[in-house]
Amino acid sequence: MSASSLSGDDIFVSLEPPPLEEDPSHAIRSFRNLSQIIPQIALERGTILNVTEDSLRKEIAARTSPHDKDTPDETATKSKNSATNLAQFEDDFNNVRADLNRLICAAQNEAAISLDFVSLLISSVRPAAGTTSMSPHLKSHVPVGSLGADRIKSSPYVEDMSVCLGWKTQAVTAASERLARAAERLAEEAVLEKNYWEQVEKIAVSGEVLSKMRMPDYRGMGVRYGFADAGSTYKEKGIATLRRNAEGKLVVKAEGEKRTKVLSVAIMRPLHGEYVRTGQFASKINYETRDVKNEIKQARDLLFEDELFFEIARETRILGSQGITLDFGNKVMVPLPALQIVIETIDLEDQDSSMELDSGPDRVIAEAINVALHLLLSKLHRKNLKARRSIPLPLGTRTNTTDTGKSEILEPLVSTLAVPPIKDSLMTLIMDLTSALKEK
């Protein structure tokens, strides 16, 4: 930093040692060595290369300018104040030194008293060693060996057996209470398990197929109410878990969504250009008593109804050329010469309302068709089971006979119901032709 770049706000640090000002203690405290001054100069003025002789002369001249010199009165006042401060400093120093001497004397006295005490104790055991370090004042006033010491022997520790017995009694009581509660809980659990396994035994005696289930959320007993062993190829295998509730009762929980649909067959005949429902019949599955056996039976029957409608809906694609259609995915329309058959699924609650129709001949026909559909599905199961048990053909044998795309339920029903009216119409036509030929 050059002298020309300095301003009035810059801070100057003098290279001269600090003078002894009014307060000598302040001068002593503010004294710093050269290793502390040089870094401060480098921080305030920059590198030494920027310091020139001219800048130093100007700085010295600025400090010793005539208007900064003190007047004779001010100089005399400062000298008087300095002398007063120096005298005060000397008084303070003398007082501090006197206090320090007093404390040192007190410490020496305490140490001498402690040494005499220890020496007097040692003199009772070893007089020669004790008198060596003993002060002359103590020797002249206190006889040697007059102060002694001995080890205090404490009485042997006697264990309080009442406390031990109290802790033991408390621990045994707490353990007995926990064991009693565990026994009660195990007894209740045993009763619940007994009730559960008695109900499982009743199910096994009734002829149901029980098996051990291993599922992500359940491991225990299960029942198979499906028709997989009877030849069914339906996607739902019909497996339910036998769970135990908090009361020990057996609860049957079937896989998948709960089924509530049954098959319904309705007969519709033309009237004034429109088809009118003249008879309807739905499978009756509701059971009066709601026990575990009936729940399993109901689940089996509802699964059979679901599979039956699934097979009927699948066969509508095969028999589509005969006018059989599937409407809205839950209603199959089978047109016949004199009537129309509607096959659909309804809720269990709606099957009673379907029975309220008059018991006419069409209702009997609907009931017969419903029973026939169930029998045809059972026949299909038996056929599949027979094919599964039959000896397979050699790998190199080729056969053109295949059941793929063949209707096993709707086609026999439609053929049976459609042939008699067609036969009657054909016979009527033949009779008319015969009569006409005879008249000629």
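Numbering follows the first chain given and starts at 1. Heads up, when I say rigid core I mean the largest set of C-alphas that superpose within 1.5 Å between the two forms. These numbers come from a predicted model, not from an experiment. Compared with the form predicted in complex with its partner chain:
Taking 2 Å as the criterion, Asp306 does not count as shifted between the two forms: its C-alpha moves by less than this amount when the rigid core is aligned. Relative to the superposed core, Val172 undergoes a C-alpha shift of no less than 2 Å between the two forms. Once the rigid core is used as the reference frame, the Cα position of Pro156 differs between the two forms by 2 Å or more.
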Contents of the next structure:
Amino acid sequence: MSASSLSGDDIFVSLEPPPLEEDPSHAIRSFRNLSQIIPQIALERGTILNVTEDSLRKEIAARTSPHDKDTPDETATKSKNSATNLAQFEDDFNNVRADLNRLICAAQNEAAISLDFVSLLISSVRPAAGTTSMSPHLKSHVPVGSLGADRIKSSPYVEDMSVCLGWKTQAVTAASERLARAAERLAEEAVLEKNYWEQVEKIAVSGEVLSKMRMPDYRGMGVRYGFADAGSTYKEKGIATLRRNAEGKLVVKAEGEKRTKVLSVAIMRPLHGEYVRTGQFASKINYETRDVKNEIKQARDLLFEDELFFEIARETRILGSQGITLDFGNKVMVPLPALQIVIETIDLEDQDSSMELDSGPDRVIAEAINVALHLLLSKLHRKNLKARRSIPLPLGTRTNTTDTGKSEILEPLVSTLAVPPIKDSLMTLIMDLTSALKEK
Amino acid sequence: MSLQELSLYAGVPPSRLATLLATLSAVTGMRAVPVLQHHLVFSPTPAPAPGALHPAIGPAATQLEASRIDVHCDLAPAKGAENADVKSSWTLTIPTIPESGKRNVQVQYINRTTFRPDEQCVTDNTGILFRFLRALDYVYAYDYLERGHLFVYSGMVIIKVTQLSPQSPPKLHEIPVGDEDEHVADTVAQHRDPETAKFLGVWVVHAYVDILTGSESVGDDLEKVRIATERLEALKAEIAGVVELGIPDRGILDPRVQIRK
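What I would like now is the form predicted in complex with its partner chain, since the data block earlier showed the form predicted alone; can you produce it?
Okay, now the whole complex, with that chain kicking things off.
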């Protein structure tokens, strides 16, 4: 850039040392950025649009031989202007440099003062460490450790009470709503429980044996309707749970599958070479199951029927030598002189249809046999209970009698029914023999 | 017969008797059977008795110490009881000191025999029993009444809840020589009235299982002991809280008497 293009208003100072060149007029190298160059070019040439490559080459050529083109007057003027500019530049540079030095000195002073300040503070805690970095001037004028510092507690945080109250109110409201709902639910539950326990109390007052049940799927009250306490050794203990349904109603749920069969005794007599049923009787068990007490009673009666047939079926094996058989696992045939007794189990629903033969002497016999079987089972229970309560013999005592092979129900019945005809026929035979002997 | 008795004991004050009896009735499923027994205890004597057999066959001749002998009879039960028609019979028991060691139940070996009911012992006051035991160098020491209740648990464990009434032994120095046995038998027979006896306040609960040992026994002994122990522990757990069954100090039940020093 040529010195003639500089205007009097543009002064640029660079901290870089001026280049060592022959023409001092070209010693000026202004460090300017593009934002400064472009306006200057626009000022010199009017507009950049007028700048062409040829014009620039001509300028460069003219710059390389300026004495060929400049006149002596122009050369003197140019020299005078460049000297003036140089002096101005030097003045400006010196001023700026002086300012810079001043600022640096100020910064250095500030840093030294800060160092002294920190050192004086440190000297109150660690005198040795603070003293080494303190300036001699400060050491001579201010005692070591005379300046201390401490933390100042910040001002207490003032809560915005409205926010707290808002949160509290919301939480309390939510809690009160939950409590209210829980109270309603508990009140409903209490009513249901009250109904349930009232029903349980009715069962307890009626004489049923209630006990606490601990099962894998249920823990609560249960009722023992079986005959274990009466001496029964049947596999089914007769236990039912007393559960509460969603409506608070007591539900009796017996363990095991539901029993529906009752014992039936039928009398069959020979007619034209075949046995015909002439009388039948079965216990009528058909309680109104809506009531819980009746439900338990029905379960107890059906359990008794079940155990009775089980014992009768077991004893058929013992009395097989007397012709007693068990057909299809559910029908015991007891052959007797002149008749045959059939003991079987029938469904509760089939009771009415099977009771068509509801009249006649054989029906009375069947009823008597049915009642006798029930009484004999009760007697067996009593015998077991008495044996359980008697003082036991010492363990290891040899027992000569084995009760497992004894028939307690069928044998008394069979012997009672079979003996009279046999006795009659025997008496007849003896009478015939005696009369024949008397004649002789 | 030789028996191995596995047992547990407890003491109950009279105030808790009703609760205990109700609990045992519920647990065993039976009403209490009344118990009334008259126990006569005979001790071995070092001095040779006038009626002793020669040579002496009792323990005094050869042993340093011997067990006391307990002879008891079941007196007629209270009126209205189920077994009112059972005849009373005399039972002779020779116990040993309970076994030592840490156990769950007390183990004690006992020899027991029962006289036939029709044998005349003390019932007709002839003192046959006394003369028989004197021949074995055993003399009457004291007697006591035992009354209470009996239950049977699980068909195996016998539970006796009883009170004892120690009786005053007759003064032997007032008895003519030669008539000791008859006189003592007569005096002892008067002790059998439970109405006049003074019973101690505490009730003793004795739950035990007898296991037959010896050649008459059948089955595995260890298995029988295991079963009996299980039943006793089950009973203990079932009535825990009402009464705490445990093992007493074996010295209390030591029946041994030192004969010679």
